[in-house]
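What follows is one chain in structure tokens, specifically the form predicted alone.
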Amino acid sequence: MCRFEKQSIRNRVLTQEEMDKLGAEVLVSDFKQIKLEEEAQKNWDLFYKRNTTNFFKDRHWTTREFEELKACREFAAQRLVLLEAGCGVGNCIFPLLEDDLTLFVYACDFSPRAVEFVKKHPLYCPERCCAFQCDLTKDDLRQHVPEGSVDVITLIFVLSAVHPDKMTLVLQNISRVLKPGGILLFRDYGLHDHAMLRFKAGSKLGENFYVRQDGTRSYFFSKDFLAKLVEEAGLQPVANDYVLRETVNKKEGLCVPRVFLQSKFTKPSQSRSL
């Protein structure tokens, strides 16, 4: 199994059989819809029941990606403080926090089970870390993280699982706790993905926005429309690229398509009020 990766500015083309395909989907019902919404928050914490810790892997990669994470420093024994919105059950975090020994995490998800998770991590410690319960498209963020207090923000795999309605409120309520100057590190699910293609009959719920068995919901980004989202919360864009992935396996004569968009905004240092 071989992976090969590369930023781009253009995303996949797919073939005819594709567009085929993702031209003759029919939308899920808007009954069925209005449940999936109300569900979201128990949707996700069964897939923590059922899953516990085991289901993604560390990340270790988000060094090598973002180099912020290491470099926004203005001198070198300054005390980091980062917000991991949408922790799960702490691949992001815990690998950061073991490499840097000054780093302050304020880490936040969705799923009550999945913080208590975090909570109970051998590494979990309150005078470094700061787990809790937010719904980020309601919560206030200011109600644990003081207003303009965090130096980098980490979105990873997240804002997907949002309705596309409520993504923007999302990036408003993250930004009033990011510093002026402060940055935001976004990666998730770009358009025509391998995942996007794979669904089956009855899982659309609207353009680039579907339904996994267990309920759970993924949206598939364009540059376009995050760039939109992200000017609509008054942040700048850095960058905003996809990242094409081929995995070969050449044993079985597979090769999968991925797509992520890798996207790094931050905090005019007179932004507009949200």
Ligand SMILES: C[S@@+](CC[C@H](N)C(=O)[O-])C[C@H]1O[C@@H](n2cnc3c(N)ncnc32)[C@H](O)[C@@H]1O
Second form
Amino acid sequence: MCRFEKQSIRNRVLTQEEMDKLGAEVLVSDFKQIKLEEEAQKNWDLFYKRNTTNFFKDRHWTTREFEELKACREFAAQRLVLLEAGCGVGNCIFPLLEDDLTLFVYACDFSPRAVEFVKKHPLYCPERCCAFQCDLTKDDLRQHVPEGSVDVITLIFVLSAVHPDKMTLVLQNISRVLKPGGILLFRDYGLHDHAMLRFKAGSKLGENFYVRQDGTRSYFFSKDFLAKLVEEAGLQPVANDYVLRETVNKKEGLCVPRVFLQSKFTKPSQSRSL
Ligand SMILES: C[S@@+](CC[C@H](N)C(=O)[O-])C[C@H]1O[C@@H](n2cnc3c(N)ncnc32)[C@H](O)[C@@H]1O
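For comparison with the form predicted alone, would you give the structure of this protein in the form predicted in complex with this ligand?
Next comes the full complex, this chain leading.
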């Protein structure tokens, strides 16, 4: 039996052997790194071609978190506006749309296939959703979403897929469409997550940054790194904590230690323009 654990605050402590493994890895060549950056969109689109809508499960924790956020409504019937940045096939948004009938959702992703899956979902309707394709590192979200109009932005396992040098661009982009007083909900891979220690030699791109077999990339966040990035984008921390869990890996028949970083940030009322 796997002991289910939910802790926060401290990060996972590694053994000396694990630390040596992480420190000793040789980086992927510059040539291959440039190619991976150029082909990032293609690799995610192929991911959805192979997996269609079957890879990620619906993310019900956001419904729980969102319950809390709904309390920020000024009046009961207020229509909250949410942006799911990097929506994939909609595993976050559809449980929310089902739960909150007054919600309006913008959803974007840079995989055209993923956006098509969102638009074909039975719960998708243009009165309540607007899905569009965009690269968060370079396409201005204001082409689709009015500046300062969004109450809640969700960024769930998306920033980890972006090159660390471009993460600030993503955060500045989403920050422009967030309302003053609005909330950014973040969840992603945390430093020393089991997935980070499982990468084979030849997968390391940089500090805490790795490439999977299929060419998609993954960064593993420390609290401090994220706090600094988000601050540069003009947002303020409300919560920023590790969530440590042990989950069963059915394939390996093992309990494995997972580390996620779950955070909330707000846009100050008097925010500087970026
Ligand atoms: C792990 S999936 C998460 C999807 C969704 N947020 C969820 O929780 O199910 C990461 C998503 O980020 C998208 N993505 C990666 N880089 C992006 C970028 N630069 N602009 C927009 N989307 C991006 C990928 O296409 C992929 O759908």
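Residue numbers count along the first chain shown, from 1. Basically, rigid core = biggest C-alpha set you can superpose within 1.5 Å across the two forms. Bear in mind the structure is a predicted one, so any value in this text is a computation, not a measurement.
The two forms, fitted on the rigid core, differ between these two forms by less than 2 Å at the CA of E39. After superposition on the rigid core, displacement of the C-alpha of E65 between these two forms amounts to 2 Å or more.
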